[in-house]
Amino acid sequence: MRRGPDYLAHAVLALGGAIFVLPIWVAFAGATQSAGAIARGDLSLLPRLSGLRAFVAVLGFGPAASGGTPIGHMLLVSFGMAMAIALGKIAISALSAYAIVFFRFPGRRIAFWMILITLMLPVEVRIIPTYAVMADFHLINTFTGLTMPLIASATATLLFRQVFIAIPDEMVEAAKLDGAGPIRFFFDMVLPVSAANLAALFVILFVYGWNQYLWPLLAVTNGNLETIVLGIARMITTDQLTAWNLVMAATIWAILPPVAVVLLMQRWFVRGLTEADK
């Protein structure tokens, strides 16, 4: 019997999606009005054509508060800090979860555990003494600084561990009958089998790393080096006029990196992610 539609669940979804989109659509919107009517809560839902222009003038707009850094400029180096981490994490969790689970060495499991404690510790916690260790190797105001503290990831180690474990030990024997040393089993057998979920995993680090906020706030005073998400809370002042539709702009400049790269491999991430379930 063939069952008919269930509206509930996609009224449910309709609903969330809604939620969803419906602050992104006002950011749209807004950034189409001028600054006076958002101030003064005449924020029309209709966008204007002829305020499109808003979203071209915000790459060139510098906050003062940034020291005239432009929108743009903070766009590419947020880029270039959520690949660094992304790419620096993988590339580190790979190698961690690679060592403990192929490699017998004293110590193993302890080394393991003293990574997954880790996770009991957030960013927020250990921020004071990750500052001072960067400031003591003068890496505060460079874009190692911004990103080295946040490249070691447990979480991505452990999902690396469980990928890695279910890989058969008639594979290993293999690669050791044909000559395969440790490195070229890694690259030719292992990280191959493991492609859907490093593409998963880049696009939870992506994301993770374009959205930090607080340690660029630390980490960063030069103007050159703020990312996208320090520019937008610089754009919003307090001793005159906010130019809100600049920031809804920019807002809508910032949502696009990451909508882009879940697109993109949103295939690989939904595979990578059933992967790891079972």
Second form
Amino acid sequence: MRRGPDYLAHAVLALGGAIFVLPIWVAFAGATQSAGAIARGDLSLLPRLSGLRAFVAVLGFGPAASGGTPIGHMLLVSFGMAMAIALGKIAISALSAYAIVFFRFPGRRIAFWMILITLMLPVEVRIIPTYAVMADFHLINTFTGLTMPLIASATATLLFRQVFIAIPDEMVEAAKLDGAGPIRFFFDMVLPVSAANLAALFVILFVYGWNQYLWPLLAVTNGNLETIVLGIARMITTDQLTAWNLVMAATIWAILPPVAVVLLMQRWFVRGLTEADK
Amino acid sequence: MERRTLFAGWVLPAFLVAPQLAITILFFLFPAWQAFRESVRAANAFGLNTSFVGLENFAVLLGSAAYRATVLRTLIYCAAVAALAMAGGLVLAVFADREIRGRAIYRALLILPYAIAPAIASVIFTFLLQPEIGLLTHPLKLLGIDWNYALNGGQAFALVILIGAWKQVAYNFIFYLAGLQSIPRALIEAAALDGARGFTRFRTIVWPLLTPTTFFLIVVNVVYAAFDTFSLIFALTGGGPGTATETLVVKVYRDGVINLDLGGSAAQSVILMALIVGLTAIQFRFVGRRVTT
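So the form predicted alone is up there; where is the form predicted together with its partner chain?
Every component of the complex follows; first up is the chain already shown.
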């Protein structure tokens, strides 16, 4: 039925792709130019090969707005935060969903509803009281304080609940006949059959953790725990003095890990996202 | 739906739910309760202690023209971001669903912005549109547009809408593409045999079948625009110039953290919680329908 290439589809998709990729390309090209040329409004869209060094140099650069903490250090903090949030959420959500699906215990319904309610309480709406709790526990400016309040996740618990409910009863019965207890069943059967969901969830939660802005802005006032997203946002506050080539080099570093995780795990991620939110 | 076969005992499951419950109570429920408590209290004249004032904070808030303006601004912002991002995602998904060469590459490019932090998106757009050095600033000036979002509130508002939509198109694209792929090909081919072509086929067959996806995405996009855009707005403009880009969540932060009006900020938090409870309830209705079909 098709006659020749579908030019209209190519045109629309190429235009869409350009709108999303060009800004990132400009950031990449900008990183390789001299700060002076950018300040003059003299930006070339072709990257300067000799300017590629900026990507290495920026790792050791410590912006004054973040108390001189080097960009490389911020990347490590962000990586630690993203991993702690992703793995922490997966761990506590998988365990609580397992308890809620495979056991009948007093308060089970209440526990489920309490977890569900966290869906309705994003950080943005409980800024001050959450900060007050953190201050009471002396968790401001600690890695625990940076990650812990972001670890509870109703979305992950709901997804695991759906996956666990779908595990056939015959599998549980067979395991019981073999004398497997709930802990062995969890590690030998439940985790392996949920592997694809775990991978998908990891992508979504890693991106979520890496991209946090508001909570680190409140929970950290000390350069040692500065995240890369916050550090870069702070660099652009004093417009005239901004070293734009360095900001853009840091920006490319900041988008690389989440973009790599999404692209490399694209198949699981897309499936996981459409399933997780349903 | 419930399982038939279970494990016995309640000590182990209690241990298993304990970590998540502890974090939920400590960092979610307790702070939410605190927000409720603060919202009905106010500091006395010396700011040393607080007393119960009932609904006064809410009355002050709803009576203030500034707050009502922020509510209206947030509504416009949500509508604009959701409309742009959903239309963009739908158009791209329709074409990416066709069998063309290189569609895997197109798809990869189109989901890319999902991975980029909103605050980082703002930094990239600042670089493109900064009033003095921005790459696009000069061409805009040639077109007769005196581009300076740091001074011009309308331009700043347009820019935060554009960046908000730019970030969210990828999400809508993924969901619309999944929706399109779940439509049986036989249905489309039958319509084609009946002579329905191009846009007619889309309007009469495809679009109605995408209705559940559309309703779901409306709720998700409104929640995104209302709550998740704090960092992109705050990193770009801080809510300014003036209050030109101050949405409700930006105002909570400005009033609570910067101006230290705790009672007022807590009352705003409570209103936002009520809003998100409503939106989640709507979402669950549609989710419920999705699961059963």
